[in-house]
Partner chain sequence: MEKAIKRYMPIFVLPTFCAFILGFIIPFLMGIWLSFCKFTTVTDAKFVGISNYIDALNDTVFRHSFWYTVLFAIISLLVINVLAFALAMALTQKLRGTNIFRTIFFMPNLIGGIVLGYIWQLIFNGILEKYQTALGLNEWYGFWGLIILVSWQQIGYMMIIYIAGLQSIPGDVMEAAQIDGANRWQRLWKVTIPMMMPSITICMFLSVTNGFKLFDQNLSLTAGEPSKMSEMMALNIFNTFYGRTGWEGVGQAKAVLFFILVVLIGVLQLRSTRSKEVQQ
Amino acid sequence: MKGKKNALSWFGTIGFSIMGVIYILPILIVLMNSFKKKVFINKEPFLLASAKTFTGIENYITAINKYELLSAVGWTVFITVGSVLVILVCTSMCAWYITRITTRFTKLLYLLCVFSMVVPFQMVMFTLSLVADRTGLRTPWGIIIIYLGFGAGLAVFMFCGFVKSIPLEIEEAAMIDGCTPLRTFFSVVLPIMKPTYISVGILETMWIWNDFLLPYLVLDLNKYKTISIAVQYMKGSYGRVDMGAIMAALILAVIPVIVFYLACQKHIIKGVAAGAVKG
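Stick to the form predicted alone and return the structure of that chain only.
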């Protein structure tokens, strides 16, 4: 019996290792080609850079200077950080209210938040683009409000599950000591919700940072471009593509979110389990 378990363990380890290599291989190929000359990226995409094909950081310089990648990075950081902060604060307060105040309105509000996770984005994207245009939301500040609407469903669902696990007596004791509802939330409830805050923050950050379609539909592209849109615009007229600059831009776009994920990954399972299983 123990021998069968060990064999299954080894097969599982080997299988998942192979899967891991398959998933990471495209990133390694992009990284390798980002240091090659444009001519050799199409000719020898799977070969390591040699003295003949190596171009140093020229592709990165081209991406930053010629295609204004730093501006795109700046707007992406602004939109991502702003959206995630607004989502975390607003949805956690909403989830606390929904969980502690049981009325028909709060039950309906919770169902609407859960239902929003089921509705495909393609059903609302044309209407959303029209509404954003008419209400002046085609800016980095306006798109934060739109991201709040689309990110609220999952966040409220996870926060509600975690709030149910918080003993009500802790909040009652704080209110007896003279805390207002707002102070009770920010001083007592919020610190306890830290695992779910981190988990929701990671998931929302990875989604917003890599999103292409929503910024493309909403933002005024003559003024504002995110990284994903800037990479798309590197394709020139008549099908010309600066593959070297694109490879460099992709690496610059991927590195921040990978570093952020690796730094916070240990909190994901803990936060998801706490927010989606308990209660």
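Keep in mind that what you see is a predicted model, and the values were worked out from it rather than measured. Residue numbers count along the first chain shown, from 1. So that the term is clear: the rigid core is the largest set of C-alpha atoms that superpose within 1.5 Å between two forms. Compared with the form predicted together with the partner chain:
- Core-superposed comparison between the two forms: the Cα of T226 travels less than 2 Å.
- In the core-superposed comparison between the two forms, Y216 has its Cα shifted by less than 2 Å.
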Given for the second form:
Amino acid sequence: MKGKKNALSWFGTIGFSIMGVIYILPILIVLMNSFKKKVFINKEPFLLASAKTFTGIENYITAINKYELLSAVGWTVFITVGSVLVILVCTSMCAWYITRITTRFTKLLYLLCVFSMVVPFQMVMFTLSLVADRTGLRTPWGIIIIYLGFGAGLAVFMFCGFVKSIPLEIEEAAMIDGCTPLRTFFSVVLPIMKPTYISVGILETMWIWNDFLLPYLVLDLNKYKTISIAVQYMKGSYGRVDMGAIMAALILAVIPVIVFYLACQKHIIKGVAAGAVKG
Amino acid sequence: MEKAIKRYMPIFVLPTFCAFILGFIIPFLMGIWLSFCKFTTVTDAKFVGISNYIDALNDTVFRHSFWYTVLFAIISLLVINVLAFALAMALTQKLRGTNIFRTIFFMPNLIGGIVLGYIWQLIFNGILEKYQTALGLNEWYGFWGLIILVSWQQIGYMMIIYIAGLQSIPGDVMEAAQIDGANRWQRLWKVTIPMMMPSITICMFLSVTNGFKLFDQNLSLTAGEPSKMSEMMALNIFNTFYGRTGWEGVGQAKAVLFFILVVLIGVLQLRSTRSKEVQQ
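Next, report the structure of the form predicted together with the partner chain; the form predicted alone has already been given.
The complete assembly is shown below, putting the previous chain first.
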């Protein structure tokens, strides 16, 4: 009986291994093609590079030099890190306040935040880009404010859910001992909420890093591009499309994501599960 | 204590509140107002009543994109949830290396829609080339391409939610069913699935709304080729705004219709699946 179960388990493991390889095959194919000369990519995408088709890292050099991919990566990192930090600090403070103080204003604000979560971006995209234009927010610094505004809904909602579960007594004790509300928040509430910070931070990071349309419409594209925008520009400018450079760009876009994923895989998977249960 | 906190209102609430007004409330209200106007920039907006909505509903391409999107949402919902559920069931068994498999299946989810679209475009075109055709030549190639793409992207995500759900089923319930003589199939249908209803609700809700709001992948994989036939609603709205001068008002009207549709689907769906949830 035990032997049979063991065999079955091995069978399952082997089956999943094959599936796993098939699952990452698309990325491997792109990786393989990124080392081929551009004319051979469309013709024979599934063949390994041969001596005739191999070009080394030339595609990567083109992508970086001609299409300024490194600066796109830099701006994406800047926008993502900046926005996520600002969102975490501002929305958690806001969520704490509107859960602890019940007035008509805070109730309304909470409802509006929940409401904003269901509104599709297409509804506000045109007017949002107008607002950004008028207020001079078309820079990577300005877009952080836009992300705070548009991403506030989900973050406030998730933080509120957690604040409700914190017993009031802890905060009261701190305040009686003479803490100001600010000090109470930063040295008592914030440490308790650490898991929620990680969950929200990961969800927002995944969203902002990969977002295309919002930065595409808001940013001044002559000066700043994110990775998604840079890739779309390489392909979108019809005429001569440099497939080699695109393959290299795709790989350069995927590498940071995979590194980030492998580094904090546990938190990501927990964050997703937690976010979904509350959402 | 409340009084003390209230004095700090500007520090706690104002930054988020102002950004929220700027980034959501103003664009939203302006969007509703502009859907009743004809304009190219906001300064020349002229009230025209509901004529934008009539134009939007008479637009055959928009109507086509609606049905295309509905079909897409239904099929992607089924494919993603059935496969994700099966994977979650398999990966909660005692197998060697389940953690590695979870890691692998989840990974595509972190890659951006634009990048995903171009990865798969290479692969689909490479396959279709063998049959002397291409992705941009038939709207159904694009359709099934998108189904494969979003399944690849989202199965891992839904799987994680299902795994969390499966692990929260108390072991004694399953044991009781086993002692009462329920076979595997009965345990799945009578115990596991009813107990999993909260997770199923969430996953179905997420995959339907994701299906309706799909934009990046659509833009990068087919960009609506052939001649806007594989355009989904979000992309159609985008193209109405930025591809046709003088049609901005119609674009905004379409966006309002789209918004109402998404909210409606969300509410209906949550209601119908919530009613099937069992008390735990």
